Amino acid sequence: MASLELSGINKSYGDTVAVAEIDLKIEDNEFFCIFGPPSCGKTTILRLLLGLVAPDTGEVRIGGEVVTDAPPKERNLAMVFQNLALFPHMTTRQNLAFPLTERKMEKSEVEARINSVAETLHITPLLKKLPAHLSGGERQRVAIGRALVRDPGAFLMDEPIAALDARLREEMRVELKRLQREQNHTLVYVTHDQEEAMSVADRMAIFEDGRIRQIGTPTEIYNKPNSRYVAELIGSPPMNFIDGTFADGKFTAEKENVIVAIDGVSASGAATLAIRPEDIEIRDSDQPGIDAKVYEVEPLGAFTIVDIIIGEKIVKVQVTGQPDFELGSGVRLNFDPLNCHLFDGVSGDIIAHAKH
């Protein structure tokens, strides 16, 4: 297998910047996710790795070897596209065999690889079927199988399960993680679904407008986002943000009547306090805390999302179980300073992480 590296990469199309100042190394046998909103440069990264486009500046390396000018066929990378791109007139067996027969591989070796991959992906009963007779999940497995039979240096996947329904996406995430772990392949996975990225990645890169905003494990990025942009993208329900000012060790938001003391911070000026829904405590109205009212309740089975108004702002609180809250009732909220992040109110950069 192989490591993948982009160094000093820039790519523009006319006046449109596709990616800029990209320095990224994906380790051998790593499940790496590229995550961000649509049109942020994710697919361009895959195209640069594949050799479908050339960078304006910078180098591409595979396994430590510079391949910036090498054509796609010499890079030994396998691609799984969002639309799966199966040949509709070919059976599953023929689709799996195609990349091998094109390379003039011996028939016995072709059959051996097909049978091995079919067993790994649990698609042996599908080998005689055409794509039109397969379910969405089955077609997805066949597309992965067609890449796997080649035994490439790395897999590149561009939102391959985006078209599947929610339950099937959950199943396929588990299968992809299992497959990557068992086969010890380097896998680069592009998605705009933060739940997908968080659940499968060993590490992930957060993109914005063609630039990398943060790289880390899902846990690192969730617990220590380095900017408001990253904090807004990661987490469901999303993090709560309250704009105000910071001075003399205290954050103050006058409209919401929120005052939180945060130790060890010397900054001053416009600031944004951020806290995740699961880190807010709801108290009875006769207890100390921030005055608030219950606006809406969203029961979700194992936990409940409670929308609460403080001042003119609605914040989301996640509580376990199915508590009984009366709409419009008064409550108090407690923001533990150890659970609060503080961002610069102008740049959005992190000032202080939560310390829990």
The other form holds:
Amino acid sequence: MASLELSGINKSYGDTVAVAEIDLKIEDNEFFCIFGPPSCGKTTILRLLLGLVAPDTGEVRIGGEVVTDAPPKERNLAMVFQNLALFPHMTTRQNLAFPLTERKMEKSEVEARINSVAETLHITPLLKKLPAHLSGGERQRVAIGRALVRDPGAFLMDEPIAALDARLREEMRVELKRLQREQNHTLVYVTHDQEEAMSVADRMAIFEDGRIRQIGTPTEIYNKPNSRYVAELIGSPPMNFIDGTFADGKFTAEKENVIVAIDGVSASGAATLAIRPEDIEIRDSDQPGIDAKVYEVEPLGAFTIVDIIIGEKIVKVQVTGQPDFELGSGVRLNFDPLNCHLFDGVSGDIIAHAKH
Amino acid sequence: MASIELINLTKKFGDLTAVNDLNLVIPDKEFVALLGPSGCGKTTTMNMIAGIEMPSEGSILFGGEDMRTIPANKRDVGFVFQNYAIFTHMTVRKNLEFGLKVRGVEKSEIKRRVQNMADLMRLNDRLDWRTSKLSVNELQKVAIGRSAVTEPEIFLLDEPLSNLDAAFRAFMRTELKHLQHEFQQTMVYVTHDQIEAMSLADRIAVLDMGLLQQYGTPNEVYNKPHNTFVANFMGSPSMNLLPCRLTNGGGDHALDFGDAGTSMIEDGELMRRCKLARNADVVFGMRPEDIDIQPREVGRPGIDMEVSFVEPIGPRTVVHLSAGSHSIKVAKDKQYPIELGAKVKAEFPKGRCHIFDAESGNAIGLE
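Show the other one: the form predicted together with the partner chain, since we just had the form predicted alone.
Following is the full complex, with the preceding chain placed first.
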């Protein structure tokens, strides 16, 4: 399949900047996620690639060829939307055949393609059914199938499974990943669900207000977020942040009574200490550590989230299993310096990553 | 006393039975979640508790008193919906005061309660803002605060967090739970999100197709699901449910997974339960976090499988294993290094197995 490249792209609508300074190369056969909160420019990126909007400045390349001014139909990209558009009066087979007969493909070839795609997506038993008789997940498969039969240069998907219920979403994302890997597709996938992005992406780009804040593999981004913004968005339950100051190699938050020495950092001034819920250790109240009190306990079966107060701040700690904690009881917390990130208190940029 | 009793509660809409003979006791001051997929009858049940819908059959008691003839506005019930209903032309303070003024609460008491609620919901610096200037997250805080400030004995919430972003949802979960502990209200919470139900509720009522599937504490429902519906619905990733046959070749009991091979039963508890099975066709259940991944040479019970997919989802890694027509998910803490295609053994530790009848889906020999 084809690589996709955006270089030096800016796009505004009047005074509103949709995307700015975009340099992005999506490799051949890569599963690439575009992730960010609503109206951060995710969908504009897809529209630029598809050719539905033209950039103000910059270049779009598909498979190495410049297509900035090429109309959508010459780009050979297939798109799957969140609100899937199936023809309600056509059976699954007719829906799948539509993009092919439109292109005047031979009948035997159409049949062969439909059968092969139906098999890959496990929808062969549904071929004679109308959309009204399909479940949400089945309809989504057919919509993906309709993009698949075309044999495009790359797939673009805009929140394709966001409308499905949680269990089905978990299944479909695995299915999509399997499909992409088996068929060596280039796939650009827009989502606002961080777990979904982490699960399927080879690499992902995190957007804020039309700009890319970080690009990397899910593990890189989880372990080494380059800003507080990225750190806040990735991970559930979210990372804990404690505002304070950094001086003489030590982070201090007075209200919370947190002091953590971090090696090899010479910066000084306002700083934010950040630590993931699974990286905090809860100790008995007679052990050394930060003085704290149990605020609430949230059992989740496989693990438990313990909300703990230090000073006036609530810190979330994730513990494996179903341990018992008494509400209001005193505990001590241990922040291992090796597990702590340090961000600039003003800009939010990273000063030092956790060492683990 | 504001316990809620639902007795043989049924609601029909034409031919459709939305709620089917529901019996449920919600004790005073408890936080109970009504949990299930869309169409399971949870919202209809809540609407009947509120008095918005009348039951077709059965009755509802508040603190032992029959509510049949009591209209919605006389039930002392607070209500928060998914789509927050607040006055957009008023400030946050006025919104919080509104319900108290209507009830003729004294001025100094209004001031005290509004201040207390603002502290609790962390809305202090927003009190004099117009609500039109607030974010979606803040609006929902105001909506919850507005209802909670009147301190109703019974507080009903219908998916109040589902429109919020993930991080704020996690924050609000904690705050709601704390609110309930502070005010000691009887809380009924409708949700389709099992994580919310688990983390918030003292007890969960799991509903499907208008029928109560199980009622228990979060850990009871998670650890001892009564049937495959509950087993599958609770937990993320969901429980692995593998159809198989009980075999009894040469005195050794085993689970025959067909093209994925056979696993010996050495677990005494599982053995006891398997002996109670009426049919040889069963469903073997195992939580993703309970499965061990081992090298193949280790001779303990399990199935030889291959790694088909790895999901690094932050605090945990979900490893997908497959063999023949079966595939399972295994959840490991933190980042778990394993190669795609690796040949491993999925091992089932003792005391962590579930077994269900294949036909009825009911748990076999649950104690």
